[in-house]
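Take a look at this single chain, the form predicted alone, given in structure tokens.
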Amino acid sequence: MIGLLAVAAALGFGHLVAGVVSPASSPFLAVGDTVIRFSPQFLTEFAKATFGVADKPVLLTGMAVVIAVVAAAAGLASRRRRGPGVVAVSVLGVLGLAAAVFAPVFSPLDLVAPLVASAVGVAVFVGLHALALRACGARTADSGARLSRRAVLVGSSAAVAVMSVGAGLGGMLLSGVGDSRQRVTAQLARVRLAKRAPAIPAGAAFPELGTPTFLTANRDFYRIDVALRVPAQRAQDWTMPIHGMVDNPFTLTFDDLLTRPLVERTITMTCVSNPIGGDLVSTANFVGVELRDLLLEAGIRPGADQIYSTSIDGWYTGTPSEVLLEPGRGALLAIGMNGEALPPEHGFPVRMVVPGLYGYVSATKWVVDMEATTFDAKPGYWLERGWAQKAPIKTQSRIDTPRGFATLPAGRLVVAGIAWSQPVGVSRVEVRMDGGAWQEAELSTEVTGDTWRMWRREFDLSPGSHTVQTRATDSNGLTQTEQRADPIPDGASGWPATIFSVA
């Protein structure tokens, strides 16, 4: 118990101090970020495929279990002398310190939280250990009865537990950005947009048949990134230089963005890790500044084939300059999402959104730096890990109903789903049942080429097992390939299929 409580106190106070001086330096989260950064590619993909958007909670839970086992073992090894426990707590402290020091973004303030955590952990362990030893041998002056070891441990443990939980919660509260988001949402409500997204027509989706609603609610929008702690930055503190191979470098503030023409675009975003038939695809109305205009103002020099963007937590990627400078592409430096400020987990206060490219090269969240450079000079985070340099989104489709292995009544059955091929759009979706002839599906009303498109098709089926497949064709006439490929290195491909039964 003493080992567990000492480490809990260390982590709790470390998180509290980090919330005050440097949220990224919280020892527990800094170690988790290090695990993610140095995990081999096969392990990263296994976690995504197995746990999906729950991969971060699974990692944190696993870390907590390992730390708890180490702490308990240290306590058991210290039943007669405190040395093993002090060493174990100190080693854990050194790991937290190293994780903060070798993080992609480091400042001297990042040393404070892990040092405080180590000091608190050792002090709590030494203090409780000494108290427990005295309880084992002490006798009260008036009765000679042995002092209750249980009473001492329970009382001191309760006090330390309360302090640890309070410190941890304090760190969470101190790192919040709620007030800043509310102000930005209010500002967006008053701003007159230079261009609004077209209204979503009534026939743009078939949610009554099982497809998603056309716009994805912010709370349901998929999230894939490497940040264990959602970075916290107030909009009024945000700045971003545009520099490197440019003629006119300059630095933006959030107020600068608000004074520029703001546009609204409906964009479907897709994760490169999305498997065939997967759900890592969502659509939202984004509000922001034309990124192309900013880059033209900076004057990108010939030879700068990428814009290298960096997040406040140190994550980095390169986006092809030719795509960002393409007229009509519609890349945004976004500050709003579905009528409000960006949610913290989706990049508040500012992020990139580029239609037609997978997110790992185009959708930097919490962006704080843009540098015009070359792919040879500065490879991106996932490029260093074997992913493709350029990542155009592949034409894909998905079957939403019927669900896999469902049992349905005999008669007329509606098959429905979605398809996407940003930025050109989808012109046709075909469906076939049990390997038969391809039959064209009815498409929903198209919104833009940057968004997904719903489809449906009716079949009369007899009882038994059935397999339905689908494929989409983009507006350039290119049909989704049957060739199956894993997400690595440039996105999955293949025709989705669903097996179900008719009773």
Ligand SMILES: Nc1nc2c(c(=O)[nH]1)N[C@H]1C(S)=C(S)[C@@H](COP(=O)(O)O)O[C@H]1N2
Given for the second form:
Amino acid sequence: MIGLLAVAAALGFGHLVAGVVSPASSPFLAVGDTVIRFSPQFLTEFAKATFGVADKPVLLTGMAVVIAVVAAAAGLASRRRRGPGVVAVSVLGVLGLAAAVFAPVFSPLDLVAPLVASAVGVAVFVGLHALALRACGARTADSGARLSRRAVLVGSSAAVAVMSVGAGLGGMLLSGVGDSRQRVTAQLARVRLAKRAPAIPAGAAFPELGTPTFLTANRDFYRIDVALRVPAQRAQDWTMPIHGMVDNPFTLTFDDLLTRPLVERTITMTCVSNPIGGDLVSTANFVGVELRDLLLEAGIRPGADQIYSTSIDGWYTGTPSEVLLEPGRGALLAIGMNGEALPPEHGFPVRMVVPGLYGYVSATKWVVDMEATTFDAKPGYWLERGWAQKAPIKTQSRIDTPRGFATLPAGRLVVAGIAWSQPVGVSRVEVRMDGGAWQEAELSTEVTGDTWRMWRREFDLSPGSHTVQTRATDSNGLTQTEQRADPIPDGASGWPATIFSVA
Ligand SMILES: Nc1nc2c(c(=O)[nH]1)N[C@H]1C(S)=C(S)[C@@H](COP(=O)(O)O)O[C@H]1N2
Ligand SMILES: [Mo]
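Show the same protein again, this time as the form predicted together with the named molecule rather than the form predicted alone.
First the chain shown before, then all remaining chains and molecules of the complex.
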């Protein structure tokens, strides 16, 4: 118990101090980040496939269990002398220190939290250990004294526990990001947008048929990243240099972005890891600055074929310059999402959004650096892990109704779903039942080529088992391929199929 409490107090205080001086250096989370960074690929793929979006809570829980076991063992090993416990707590402290030092982004301030955590851990351990020895030493004297000393031990332990929890919470609250977000949301409400996204027409979605609503609420928007803790940076502290192969490098502040023309654009984002029928696709109204204008102002040189962006959490990716410079592509340096500041999990204060490219080559969240360079010079995070360099979104369709293996009553039934092909848009979706002839589905009103489109079609089926399939065609007349492919290296393909039965 003494081991557990000492380590808990250390981690709690480490978190508190990190919240004040440098959020990235919280020892527990810094160690978790390091585990993710150095995990072999088969392990990360296994975790993503098995736990999905719960992969981070699972990792943190696993780490907590391992640390708790080590801490308890340290306590048990110190029954007589405190030496083993002090060593164990110190070793954990060194791990936290190492994780902070070898993090992708390091500043000397990051040393403070792990050092304070180690000192608190050792001090609490030594203090409680002395207390416990005294209580145990009295054990043979008389049982009355033993009880009261046990009360002392329990009382002081409880105090340490409360302190630890308080310190941990304090660390989360003190970073001030919540206030900053509220301020940005208020600023966005006042700002006059240079261009608004057109209102979403009533016929743009069929949520009553089980397809998604046209815009995805921020809390429902799919989330994918390798950041264990959501990076905490205040808008007023944000700066981003645009540099490298450019003639006029400059550095942007958040206020610079607010005073530039801000445009609103409805964009459907997609993750390359989305399997056929998957839900890593969502749509939002993003507000931001035209990335193309920024790159032209910086005077990007012809040889720079990639814009290499880095997140404050150390993640990095390269986006093809030709896509970002394409007139009308509409790549954004975004600060708003669905009428508010970017949510912390979606990149507050600033992120990239590029219509038509999978997120891993374009949608850097918490972006803090942009360098014009070449693909040869610097590979992105997922490029290094076997994913493709250029990653245009593949035309895809999904069946939402009926659900797989559903049993439906006889009579007329509706098949419905979504399809996407950013940035050109979907012009046709066909449906076929039991391998029969393809039949054209009814499409929802098109919003823009950058967004998904819903479809539906009625069928009258005989009782028994049925298989429905779909395929979408983009506005250039290209139909999604039947060829099945796994997400790696450049996105899943193939016609979705749903098996269900009619009673
Ligand atoms: N900093 C950072 N940005 C990132 C990532 C990341 O791991 N770290 N993942 C990318 C991937 S793979 C996708 S699909 C999108 C997802 O954005 P969302 O979580 O807002 O939906 O973010 C991209 N931006
Ligand atoms: Mo992704």
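Residue numbers count along the first chain shown, from 1. Rigid core: the largest C-alpha set superposing within 1.5 Å between the two forms. Quick caveat, the model's predicted, so the values are computed rather than measured.
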Requested in this report: Determine, in Å, the CA shift of Gly464 between the two forms after the rigid core is used for superposition.
Outcome: 2.3
